[in-house]
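One chain is shown next in structure tokens, namely the form predicted alone.
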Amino acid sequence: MKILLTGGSGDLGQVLTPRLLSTGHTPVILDIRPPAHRPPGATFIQGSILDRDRLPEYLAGCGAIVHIAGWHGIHESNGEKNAHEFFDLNVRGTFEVFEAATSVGIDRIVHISTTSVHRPTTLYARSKILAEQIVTDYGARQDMNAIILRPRGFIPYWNRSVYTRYRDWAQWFWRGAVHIDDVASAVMQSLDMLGKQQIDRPPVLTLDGAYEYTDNDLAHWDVDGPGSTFRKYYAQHYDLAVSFGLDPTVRPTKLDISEAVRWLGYKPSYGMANLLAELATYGDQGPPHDAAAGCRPA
């Protein structure tokens, strides 16, 4: 099946266009520039989801949409997007791309959004509460089959022009995110669900990474002393965490994930334990990135 990627030359559909491949699709990449790396079997369409007039045919032949396409916060935080430009991109493009899709046939789509939501200050938040609105919307009146995705922050440790070391990734990451394979993987989850049942209101599913921690853990931080919890699963790691600028006395903040585990099967693989030991066998290199199968080494 081709399955059509909005914004797919960005870092989660270049992730996500070797596992489609991989499982007999068609990944076809919308995006206003190309990809870095397209493998044989992808198609690249040069094009916005603002293209009102060209959108039908863009979609023409697939069966099924994965909505990445949007401005985020760091384009906020850095100033380079105003509101009129959140809104048309986030907004008016979610409402371009299910009306189209309604327009040619398609009735599966997965959208990305953010666990941003819940800080509705920033632009970027308020968009994506607005796209979420329009995909609901969809739902419940056009029978749209339908995911709503809300992963934390998902930004890859190699690229570069966020983060030039991949201690500066882990101390990000360290405050909250998921992997970017997890979000990958609920995409594909979700894909296979849409295939196989109609669902009647679009579910809201929140994506977070693995935790060695328990809930009792996070309840009682640091009982026993500062970075006691931390040494309790990492205590080979503690020196190696401090000297990359990693606080082991911060509490992180856990997510609850229970309705992506129920509707999904969703299991997280990257966790803390996994950036540590990636952290001691690269160092600030982090591991190699191998673009053509898009994901970490195994």
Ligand SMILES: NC(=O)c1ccc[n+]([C@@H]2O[C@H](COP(=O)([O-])OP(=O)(O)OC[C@H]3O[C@@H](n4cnc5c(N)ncnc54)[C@H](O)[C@@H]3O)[C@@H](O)[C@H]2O)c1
The other form holds:
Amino acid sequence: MKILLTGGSGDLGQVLTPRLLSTGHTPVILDIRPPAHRPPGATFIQGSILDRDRLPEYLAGCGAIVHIAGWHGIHESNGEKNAHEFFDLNVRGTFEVFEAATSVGIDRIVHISTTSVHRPTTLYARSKILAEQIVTDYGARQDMNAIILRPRGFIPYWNRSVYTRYRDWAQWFWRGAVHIDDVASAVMQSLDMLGKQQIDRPPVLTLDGAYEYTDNDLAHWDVDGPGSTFRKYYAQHYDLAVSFGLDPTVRPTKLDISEAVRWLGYKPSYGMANLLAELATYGDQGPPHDAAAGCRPA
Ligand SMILES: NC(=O)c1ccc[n+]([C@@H]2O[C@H](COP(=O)([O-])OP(=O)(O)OC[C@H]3O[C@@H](n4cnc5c(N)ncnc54)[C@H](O)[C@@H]3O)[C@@H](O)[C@H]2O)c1
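Okay, that is the form predicted alone; can I get the form predicted in complex with the ligand now?
Up next: the whole complex, starting with the chain shown before.
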């Protein structure tokens, strides 16, 4: 099936493209800029989701859409995008995608939202809240099957314009994030589910990473002294963590992913044990990234 990725030249689109190919789909990347890597079999359309006249033509022939295109937190904190730009792409863009999909008969859409909706003090969060309302409105119609995924931060370490060194990414991940590979897995599971089941109202599914820490560990953090909970799981990496600026006494926030587990069977695969192992092996370089495969090394 042809699956259209809005904003498919970005980080998530680049991870999804090879996955879609390997499962027999044809990814169609719709973006205002070309992808850095376009594996054989993937199609690229240079165009904008805001181009109301041409969007139905871009979507025609596709069986499903992953709606990714959007400005996110980093574009606000860097002062790159203003309120109008957030509204245009994140809110109106979502409306244009759902309206055009309806007009050409596409009835399966995975919408990428964000856990930032819980901090509605930002332009980004407000725009994504409005976008979710649009998705919910279209999804409540019988002819539209949609899922809203709410991942927490997932910018990959190989995005060197954001994370110069692996340790910068690791320090960020440490406070709580989800690996982009796990987000991509949830998208694939969502596409699978949309093909099998009619959904009356779009479920909203939070995506977080994997944790070795149990709920009991988090509730009784460091009861045996600073760093004691960390030592329970990663004692051999204590000095390594400190040397790379990771504070073992920091208690990560863990989000409730039970709805994603219930709906999709979502099972995140990447957590702190993986991160520490990668840091031990590769240091500040981080693991080699195979852009063509779109994922971290096995
Ligand atoms: N990256 C994160 O940490 C994170 C976390 C939670 C949610 N999200 C959500 O994920 C999405 C961003 O995904 P990403 O991380 O791959 O971002 P990205 O910035 O790497 O990619 C976004 C892509 O959208 C494209 N784009 C911009 N305007 C467009 C337009 N008018 N038409 C078509 N394409 C356009 C950009 O060129 C870019 O390639 C957003 O919806 C964001 O809210 C991101």
